[in-house]
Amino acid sequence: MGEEIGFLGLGIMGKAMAVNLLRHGFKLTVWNRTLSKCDELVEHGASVGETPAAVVKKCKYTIGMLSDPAAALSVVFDKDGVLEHICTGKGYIDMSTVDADTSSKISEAITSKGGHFLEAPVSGSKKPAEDGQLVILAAGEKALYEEALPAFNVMGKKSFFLGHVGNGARMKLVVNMIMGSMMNAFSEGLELADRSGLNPQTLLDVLDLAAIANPMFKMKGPPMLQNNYTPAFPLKHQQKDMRLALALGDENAISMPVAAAANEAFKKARNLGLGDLDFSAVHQTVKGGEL
């Protein structure tokens, strides 16, 4: 299907997104810091690039899906990185969740070499990524957005173009800040019901019929009651997003006591060794005891 697309970063999200593209007939060249993670993608028909630079050299546009700002910057600026072969006519789309400053640094570096840049963080975790049901929050070069829309339409159920670089990053942080705060309130509610002598499953049933019914409670509640925190969105990444959202609040002089308290709970969970589990494992900070 058309020209080959590059794809850098095959973690939980990147792998699911790349597999989806391959299943829909897109040609991909992939790279991951641990190259063995590319093997499964090769089985689905992908080629492998030895470095980010090699991938960019081969493809008209390349997507990055990295874990945090440090990883997103490293892939672009380090030796054998994106910048070595980005040039006029080539595009780079960073779908990682980073802060607006990181996105702007990457954008300036790409455009200074004649390349096109788009930030396009996503709302959604492992299952929506596998099902092509992500929400894509894009900003930057409109022409690159239009070019990438066929791929976005496979990876996501809806794409938003939000204007200037930084707006996609900001929107994603606001969304994840709300999500992290909600997860903490949900965890406290489940535990309060249990210790008050109520059946937590009945609470889930009531919530599902109430005005605050939402897909997150419906999806996360039952496994949380079983202490099942198989990672769809790792807790350490949720805490990173809370931290970045609070920094955005500082920049805009917004008082965010609920988000700040939620961030402390996620930090506590990381300190308990729960960082690689799903972000719903913050439940354990309320529940106490061993997993």
Contents of the next structure:
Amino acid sequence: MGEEIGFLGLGIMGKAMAVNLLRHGFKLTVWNRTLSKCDELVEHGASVGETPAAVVKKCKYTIGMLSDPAAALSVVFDKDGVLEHICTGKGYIDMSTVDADTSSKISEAITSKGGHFLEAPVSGSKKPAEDGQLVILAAGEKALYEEALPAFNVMGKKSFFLGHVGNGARMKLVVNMIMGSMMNAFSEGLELADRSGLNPQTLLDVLDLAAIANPMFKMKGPPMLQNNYTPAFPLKHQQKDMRLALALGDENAISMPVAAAANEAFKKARNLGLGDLDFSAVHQTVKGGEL
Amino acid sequence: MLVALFRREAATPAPFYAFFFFGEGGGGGWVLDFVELYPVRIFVVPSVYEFTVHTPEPDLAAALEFSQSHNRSFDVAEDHTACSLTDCWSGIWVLGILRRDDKLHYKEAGMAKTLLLKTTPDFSQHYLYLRHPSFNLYSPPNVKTSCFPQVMAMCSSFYPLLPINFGNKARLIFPFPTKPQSLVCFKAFSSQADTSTTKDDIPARIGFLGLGIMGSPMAQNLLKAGCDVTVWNRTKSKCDPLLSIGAKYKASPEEVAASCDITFAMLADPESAADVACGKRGVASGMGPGKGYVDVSTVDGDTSKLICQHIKATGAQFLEAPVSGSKKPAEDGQLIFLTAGDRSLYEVVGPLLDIMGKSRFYLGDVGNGAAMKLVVNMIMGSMMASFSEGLLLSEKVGLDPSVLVEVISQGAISAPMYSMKGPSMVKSLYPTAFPLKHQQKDLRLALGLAESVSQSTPIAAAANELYKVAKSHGLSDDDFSAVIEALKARIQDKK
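Having seen the form predicted on its own, could you now give me the structure of the form predicted in complex with the partner chain?
After this comes the whole thing, all chains and molecules, with the earlier chain placed first.
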């Protein structure tokens, strides 16, 4: 990809990913619904597109990193959206986390205009995005995947090609479902340790040595003990992912009692106004859960 | 004999560390009997000015040739359990490869020792432990030299570490001695400590009750390290493997306790633990002042406190010490001990716990160890249940569950448990490392603990239900990963 790449969506993830690409010598044209968010990218050398359509017009490949299905659909289908200038020879890579249906809808619309489509949701939050350590779960057009690899290798540490459109979306949802349940289990454990008179920091030390040690516990544990929930991955998005994963289970009549219980906890947390905090804020729900 | 440590340059997920024995010059020699080779690769290459690092074992013959051509007397026993060097002049002898947490049991001049490598999680600091049943030596930073002032952990001359290619016969030219070209983490210390100082660091006679999946390898590790161990098990035949490697036998917990200074117990559940400790011909009947009882079983706090009461009433000391880790960590001496109770007993049995485990925690009053274990296993049970849901969901929606396992291993939720169990779960195989019935027992006890402190635990409760379903379909003795079967529409009944 020596040409100009488009980048739509400069939130927590999009901004970090775009900065990474710029630092590695990629030429970017960026767009964000709130245009002021583009300023920092301009400082790093990006150009700005006034609308998604303008970006796609200028660039051979455009990456989208939107927060949810509604936003992902909007940048494609709305006026001045991606569809207006997508055509043969141009590719759209949607790295947002959406349900498989949304992804299929976008794919159909893009390809029916002659364009090329790849879904490529990522596993990893703010820091992995900044460090170029994301895990990319791509599916769709294989040729576009091959062309996107140089950019993927900058943004991520490992990329997977999973087949036809929808598989990337589904894989992402399954991973995030497990992650949401794990965060709940972790919160229950921290709280139980605390209430039983144990030192929660000691629990973290023990967990770090055990077979269940993982980077998420290691990273999130200490700030959780300080009631620090600065968002790396907003709770409302985690709950969205749990909901989408449960819907996937529903479609296929698959039993998922643990995920269902975890989803309830996230819903409760949103109810308590914790939606914009990091998803580890579900810990607060567990703390408050008196019998 | 000096032991030194070098680190391989290239950072890999599991760095290799070569350890070198330096001959101290002047001829003579030494004999090393390797009591246990696993998982250390042993090969001996003598060299003053250059050495060759070989890939393990198949190239040992080449090493032999090389050494003979350099006029060293060098013999390796046919089964690779021993090697001896005579006329060992000053030089660098590559003796083997250790990875983090590897243990090497060996005997030097008839004295049993253990070489153990530890590092900080990011591999930035590493240090060697040299352990003997009567004392522990640690290279810095955890130097415990109060017993042995002659032991010096010194960072002495630095030798340049060139990239070691563990391919075929990479040759390194290694001037000796020389000015360092690059600073590497180099710790050296003498293994010839003053052993005339005998401290009562390790209790002489050790009892071990309960030789199941966990107890058997734990007792074996104690025996292999040179300890005097007396065993008992409800089913006597389970004692035979231990007896064949030197354990003694007594017919009841009472007799074991009476004939030993420290008695360990590794039982399956609260009922057995209480029965062995407090029941007829139980441990309490054989306990007394000067003795100690260490219960390594996983029980609830109340059971632990009951046992504690009975033991202390005899004048003996008590330590609860449940472990985190299952069959393989038990075999490899990689358990994590979560202890609570008598602090002085904890200090006394520390060296024994270090033989069986990789780390230990002292958590205060009796009940705290039990609680910590239950919390850890509660999280583990929930994680396994959630992982099962994910594997099943991925399969049903047309993804490859093996790819899911791989994706997880790359991300923030990557845990050794997932990488270890995932592949067999995908094949519907559940070889028992941690029986499902015990995981469900732990969840049940954890829920009880949560209730006692008025905490709601919906995820653990949901997970517990799945284990109950799995049990009702006859999967109690399978590995706890068999919980995935509880989610399936048609469960293969194993009744």
